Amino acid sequence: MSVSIPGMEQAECIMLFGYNPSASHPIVARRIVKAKEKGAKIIVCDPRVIETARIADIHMQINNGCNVAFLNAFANSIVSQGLHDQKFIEEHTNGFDEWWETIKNYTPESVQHITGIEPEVVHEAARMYATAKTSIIGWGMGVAQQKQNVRTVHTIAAIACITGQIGKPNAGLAPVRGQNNVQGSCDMGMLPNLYPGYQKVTDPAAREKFAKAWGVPLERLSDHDGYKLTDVGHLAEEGKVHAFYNFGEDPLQTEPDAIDLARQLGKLDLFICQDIFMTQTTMLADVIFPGTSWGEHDGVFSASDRTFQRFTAAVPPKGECKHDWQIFQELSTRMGYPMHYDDTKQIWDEVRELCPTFYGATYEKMEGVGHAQWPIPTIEHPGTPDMFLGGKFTTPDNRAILMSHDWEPPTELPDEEYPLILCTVREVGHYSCRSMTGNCRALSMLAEEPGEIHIHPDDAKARGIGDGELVRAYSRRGEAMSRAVLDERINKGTVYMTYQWWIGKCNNLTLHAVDDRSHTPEDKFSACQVQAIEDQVWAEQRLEEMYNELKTDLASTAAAQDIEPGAVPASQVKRAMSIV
């Protein structure tokens, strides 16, 4: 994000693209609504009637999978009515004329039948965007999970520049992350291309730095990107991924194609899963390491807009069970490389002392209540709530470069035998994979298996389905049983799944088909089918039957591995050494 999220209530107008925040980010939404409390004008470009539409100036349900279409199109709007700002495109942007050249082709009118939306609205949203004083766009997963997800940023953030608003306070770009420290992950360096502070693994300099940090020659230090995980079960069957170390994450509820990618993962010579609760991929594991929990252990969260928090443990560990930073080091040690820690104070201060900047977010400045919000160069430095200020970027010239893209449809459309458009969604009463909220039993009594499955009524009536019925969804890649629930406030032709569960697992429905850079699979668009269900009693039976018979094995899986909770096997320890 190059805005704060405090800095949102500021803001004169904020647009929503793809990004339903009273779901995702419950906090996030009370700013919006504290914003439109202060006057704000409030625009939300969404295929589903989501609770911020509700509140909004313009609500623009735009069709599924038309992302680059319409935001072109948007863009078009702008130039055409001489909403741009020249001066700041002349001053702090470079490609304006070729961008032109792309966008020019895309009116509102001539793109209609792929949005959705009514020209004159897109006009309109166009002038209240443009000539508020300041103006925040933020986008979500209906944005990031799609095959376009790259170039709809870059067109996102070109729509930004072209008006100027962005590089002032509460103006700018707000893009969400879908998980928890998800920025955290980023920051730290766990993308296949970065080291932690985003600093390239294909620099020099910074592969020198880091090797001088480290001890180790500089050879032993990768000078090339890496693997994204979408791609860890396809190299894995093609044979060039052996090992994988699963730390904090259950690919087989989160990743599309789940049944294929269960397949691909079986032929690893060794798979590692370091986690706090026992789930699907965990039960694959030939070795797992249990961790610690988030109130077991202290460290350091980055929010969504780059703020550092620090958090410190609630209960102490149970059994043997030790810290995740604890058995990194123990098993680094152990294959050859020492390492030692005291404490997560040290390896955050070597963080900062090779993050220049993070080296200013001192656990001092975080202690309490207090935070620190990147970049933070210095000790003394306030950090940055907005950033880019003055239009001074991040490139070698510190001008912009505007981007524009064709549309392309999505990977599979609906047909006669899958007619249906599926897009996976997230709920409030569960978290993620629902590894942990899953095993919350409060929540299970506020909502349980198998999740919903959100059609048109009109759909729903041409295949015999009533409300709050069990049904079958299919698609060429599986099957799911979910609880239908007809919801007018979406499209006709298509139907919403949330991914959290486990019985009526959406995944094992989506397509993996990824953007060509991110590699971030297409999740909110694939064809598939939904079936009533005649013999609803037979079916709530089958429900409870499959439910019970997945926490079974999870149990006994745990039990076999000689795991009580909280305890981490030495035997365990050993076993993965062996391997490796």
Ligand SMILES: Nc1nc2c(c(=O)[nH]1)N[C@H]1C(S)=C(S)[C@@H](COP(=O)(O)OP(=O)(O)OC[C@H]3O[C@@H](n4cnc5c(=O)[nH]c(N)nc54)[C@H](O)[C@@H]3O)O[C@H]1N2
Contents of the next structure:
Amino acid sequence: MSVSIPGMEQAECIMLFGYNPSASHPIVARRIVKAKEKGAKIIVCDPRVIETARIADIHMQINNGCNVAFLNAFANSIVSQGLHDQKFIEEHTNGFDEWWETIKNYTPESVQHITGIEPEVVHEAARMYATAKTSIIGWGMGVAQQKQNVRTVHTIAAIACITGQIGKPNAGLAPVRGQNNVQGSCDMGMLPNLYPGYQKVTDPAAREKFAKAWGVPLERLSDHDGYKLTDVGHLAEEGKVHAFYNFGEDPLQTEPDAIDLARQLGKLDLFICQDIFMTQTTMLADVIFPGTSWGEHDGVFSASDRTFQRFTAAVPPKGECKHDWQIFQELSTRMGYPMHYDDTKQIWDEVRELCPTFYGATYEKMEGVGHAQWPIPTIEHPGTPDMFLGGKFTTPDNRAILMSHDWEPPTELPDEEYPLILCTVREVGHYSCRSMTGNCRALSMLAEEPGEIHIHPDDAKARGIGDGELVRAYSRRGEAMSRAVLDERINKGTVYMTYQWWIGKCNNLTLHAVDDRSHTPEDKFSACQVQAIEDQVWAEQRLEEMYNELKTDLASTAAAQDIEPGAVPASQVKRAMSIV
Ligand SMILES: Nc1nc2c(c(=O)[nH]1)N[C@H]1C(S)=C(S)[C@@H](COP(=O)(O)OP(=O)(O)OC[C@H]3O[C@@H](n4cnc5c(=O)[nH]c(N)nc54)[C@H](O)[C@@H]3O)O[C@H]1N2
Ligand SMILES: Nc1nc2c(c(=O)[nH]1)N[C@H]1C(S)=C(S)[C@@H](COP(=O)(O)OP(=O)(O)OC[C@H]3O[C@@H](n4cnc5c(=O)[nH]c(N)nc54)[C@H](O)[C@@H]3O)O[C@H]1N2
Ligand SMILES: [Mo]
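Having seen the form predicted on its own, I'd like the form predicted in complex with this ligand now, please.
What follows is the entire complex, opening with the chain shown before.
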């Protein structure tokens, strides 16, 4: 994020683009409500009538998968109405003319059939965004989980630049992250192309610095980018990846085309999982390392807005569980590279020493409810709520590069056989792979298997589906049982599932198509069909059976693990595969 989350409250205009904070990030949602109370204009651009749409000044219920077409039209409207900031463009950006070469072809009128939005509404929203003193665009998975995700981000950034809605406090870009510490994993270099602190593995100076600090010969540190998570399955299949160490991730629940992925991961020679619960993925593992949970360890989380916060353990670890960092350290030592830290502070201080942007974020500064917001290059530095102030960007000439792209349709469009668009999202009561919230009784009372599929009443009627009935959803890849919710807040022709459910697993249906740069899967768009189930009594019983079977399997794998560590019998693997 270029802005800070508290700063959102001060903005005069907030545009949410494919982000549903009231379900996903209630704390951010509260800031938006407060901004509204202070008089901010709210624009929501989402194919659903999300909660924030109810307090929005303008809600544009765009068609799914139209992002780049819509944003190009929005940018076109800004320039056509003369709302761009000529001075900012001249002083702080490069490439305007080339950018306009693409954008000029996207009038709101010419793409209305793609976006579904009346041109006058686009013009009004463009005026609202461009003329406010400070505007923020917030986006989430409605942008990230699309084929054109990186291109969409370029387009959004260019819109902020041509209007000068960046480079001043409380105006700019708010791409929110997922979990409490997704930002932290990126900050710490858990990316295939970066060391901690956003230092490129391909940068010889960075490589030399880390090799020296870690006391290893230069050639032991890779000089090229590694593989991305979404590549692991097919690389295992092709025999290019033999071992996979999976840390805090349940890909068989959360990666697309999960049935195929289970088959691919079955080809690994060695599969290690490090988790705090049994999951469908740990069931496939040869070795499971039990880690401690957030209540049992301490460390530092980074929020989406680059804020480091310390957290402390509430209770001691149970049984054989170890802290994640201790597991890594012991493993490393046994593999011939002795590693020893006494505590997380020692690790953190090493991070600070090696990452100039984080240097001033000391444990002392983060004592109690203290925090530190990077870039924070010195001990005295107050931290940076707003980046790029004065229009100074992190390019060699400090000028932003304007980038534009043509719109491309999503990979798998609906057709006669699979006439519905499947869009997969979040819900308020459950979390990601549900290993954590699914083990919480209170939350299970709120929502339980097989989860819901939201369908427009017209689409339900055409299929003889009643509200609350169990249905069969299927695609070219697989199927899942789900419970229909008739919902007028979604657009006709699209169904919505959340990806939390094990029996109602939408990732049996989703498509493994990834953006060519980030390799993020296109979870927001694939084609499917939904079918009524005639015998609802049978379906309810079948649901119960499948759920109990899966829970029993998870428990028995855990028990087997106790007796015979590291040796999951082949029968176990087969069973796990038949469940997914
Ligand atoms: N309760 C709960 N909270 C969570 C999570 C959870 O599982 N449960 N998960 C966390 C994680 S990992 C993340 S990444 C965040 C994500 O938080 P969000 O970004 O809010 O995630 P989603 O609900 O997947 O998608 C956001 C919106 O994108 C819209 N959308 C779909 N297709 C399009 C499109 O083509 N264009 C546009 N403009 N919008 C579209 C959807 O209608 C949806 O409202 O939430 C986090 N918070
Ligand atoms: N169809 C569809 N699929 C999606 C999405 C979607 O919108 N649609 N969203 C995607 C997104 S944005 C995300 S971020 C992913 C999330 O997907 P995952 O990362 O797979 O799911 P999580 O539930 O966040 O957590 C993964 C595992 O971490 C474990 N864990 C929790 N705390 C700790 C710890 O301290 N140490 C260790 N070792 N393990 C721990 C949990 O028990 C859990 O099994 O899902 C993606 N999948
Ligand atoms: Mo996420």
